[in-house]
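Read the single chain below, which is given as structure tokens and is the form predicted on its own.
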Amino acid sequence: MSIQITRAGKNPLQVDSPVMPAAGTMGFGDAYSGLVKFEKLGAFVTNPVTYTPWNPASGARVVPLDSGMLIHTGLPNPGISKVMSKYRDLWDNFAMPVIVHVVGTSPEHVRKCASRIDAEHAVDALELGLNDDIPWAEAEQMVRGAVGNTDKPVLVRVPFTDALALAETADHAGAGAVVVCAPPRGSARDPHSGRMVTGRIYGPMVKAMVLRLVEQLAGKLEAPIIGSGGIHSEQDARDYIDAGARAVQVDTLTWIQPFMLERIARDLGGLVLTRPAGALADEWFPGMGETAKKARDAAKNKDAGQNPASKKSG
């Protein structure tokens, strides 16, 4: 199953699965390759770039919160070049599409980033990731800056802030694909300092306000929309299909539970298998696609041939 999750264009996206990891949360690749299936993904959004490095942020990072977590890492990372030159082989050999996801620090920054993306053959697209309360005019110029600069799609992640605004200022400027939306911003108290920390809110009270803006946006927009915010099962990223969304992309469900992305990305790309009639509980578990089928029948065929008491007699 093919699936087009950016506007009709030159270079359109198309997945096997609507369902992707969100900016900033499985790095550039490498951190999870252990834990999840990569191939099963219908994309890989890599952390946040910059044109140029920047250093992490100093002091709390993570604050636990009543239902999620307030998160401010000031998003370090080496600058674009520095990562290009050490992930594309790494990405090239990806068996989905890999988008950069662009920080967007300013018009001209932008501009250079798209058009070292489009240069890269390891890279299938450009996310754009629009600052908290950015003017809707520098937000026009930063998209236009990225379309006009690459062959590649550009996907536009808007901020929970000004999001139907941004969202239709985005589709205007020529987005391939808008991603609603970046987490909300918030504040709370470190328990360890004492200090207040502002950052971005993870969680799954976040799926309920962003749900909304996409119903709201759904039918409005030329470029398709993309979900993202509180998923944490099957029926979460179904939500957002239903609402009207193209595809998803999955936050913090894959720091705790890394399996369930790759399960997620499964069933909404159809490769979960439907449970056999009578089956019973130590042949099936809930998200089996046919690869674990086989692989459990494998490992019950071994153990009985290890074990002929196991067999009937004839």
The other form holds:
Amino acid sequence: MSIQITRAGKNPLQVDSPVMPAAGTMGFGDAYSGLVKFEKLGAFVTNPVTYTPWNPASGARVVPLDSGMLIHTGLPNPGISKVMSKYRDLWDNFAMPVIVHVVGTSPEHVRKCASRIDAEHAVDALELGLNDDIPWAEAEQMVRGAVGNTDKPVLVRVPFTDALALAETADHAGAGAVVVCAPPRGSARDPHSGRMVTGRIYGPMVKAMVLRLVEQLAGKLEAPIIGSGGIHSEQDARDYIDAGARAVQVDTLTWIQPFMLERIARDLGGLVLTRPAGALADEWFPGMGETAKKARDAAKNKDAGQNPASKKSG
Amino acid sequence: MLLAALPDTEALIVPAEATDQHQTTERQRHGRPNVCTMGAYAFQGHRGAPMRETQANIERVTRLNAHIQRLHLSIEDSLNTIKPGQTVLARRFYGSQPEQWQPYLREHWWPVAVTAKPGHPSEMTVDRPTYPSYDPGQQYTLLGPVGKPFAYKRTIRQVLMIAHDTMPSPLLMSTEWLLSNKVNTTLVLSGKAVDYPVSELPKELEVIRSDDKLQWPNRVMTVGWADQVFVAVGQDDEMGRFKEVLELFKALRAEVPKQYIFGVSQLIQPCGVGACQACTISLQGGDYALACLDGPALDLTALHLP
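Having seen the form predicted on its own, the form predicted in complex with its partner chain:
Following is the full complex, with the preceding chain placed first.
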């Protein structure tokens, strides 16, 4: 099975399974060796990288929540040059494509990172992470800067805040795919120190919120959508595919149940051998096959015909 | 004595797992000295198992006091190689029942003892707060071993351990090994740690109860004779408390050399493998360490403390 998860271009990104880890959840490639079979994943997305080294956040960084967690690390990393020199050989040996997640710090740094990645044969694509409060114009500038400085596909991860508008901005600016979306931000009190901590929220509850965004964006963008947020089971991942995502990214589930990432990848990669003999794809996994897609497309066309404004209003 | 024959006074005894599991580059980055492995396993050339996911059953639960319960778990034999300082990340195993996501994060368990008798299941003992409750028969999945074993000097004779406003559990697994190797070991219980039931500790272990401000009789002498010190502190402000302890030792000793005083970090570790970077600790000189890979015991003189 081969799936093209970026729009057609010079080097479209093809994957064997539509399942990959989300940025920031699996390190740079050596953290989960021995616990997860990487070759079953569609792609490997690295931890966030910046052009210059970044230091860790100080104070409390993890706050347990009901059925979830809040985390704020400050995205510590040694900078793109050190990351490349340290992990290049490892990535070269990976069977699946490697996507380097670049933090959208400034248009200039994004351009430099894109140029750096363009020269790396071990890297197959760039994922640009846009900040939560980024103005549309700057987002467009960053995406164009990245796309203009590498022939490799540029995926753009939009923030939860303003995801719809920024996804369209990224799409217009030439993003190869739009990752919907970065985890929402929140604040919680650290039970040990009593201090308030602001960071990203992870957990199963995030899925419902992000799935809605994917549904709203499906059909609006030229670039394929990659759904990311709150996936904690095979069915969660299939729900994203059903909603119109071409692929999915699994986030903190890997920390809690490392084997689940591989299980979801096997499931959506067509490696679960429970399909009844003679069954059609959409009988096996309702929603994955052509029947559901055609029904969805037909419903959309019907809606668009009856009420042209309804598509825009979502 | 097992350790006395080794001539190099500055060399350390540290785990085999670090090399296997986390690649040499991590250690090279921090300029660690060449090392040999710790304990009986080490001197037989044993290389510990890499991190894996295993299952455990709770066999017994005993209340140590109103705040602490002790879990006795049967574990898979592959986890026998866990060494003092190393931990596991535990999560309830629901089997065919629907998965539950509360609590969400894996619990960070510090083994107090691991025993392996031929013909019997291996057993691990873990101290936990009385909430949440645990019941015999519950199954857990364990990710581990996490981190590096404690690193002791080859010529070590006296070890001082300090539990300040926290359970001493992170320090306890090593006491039996140290005592069996005729290393004099003293445990200082301070603040909230003074309630820990000493009846559960080895009889050869010297236990000192300190006040909330780390004052105890003959403190200068205790600090003076210690070859190495391991400190666990309350998690409300771990780095601040490490600094407080380091300042105390600087005031009490003429010199606090490198690899002398170690802070045992109990930061929350969501992944335990260095992926999430939630347990990143800043080092002097702008570099940083990860408590889950480079710790949990970190040289306090190397940390960038607030």
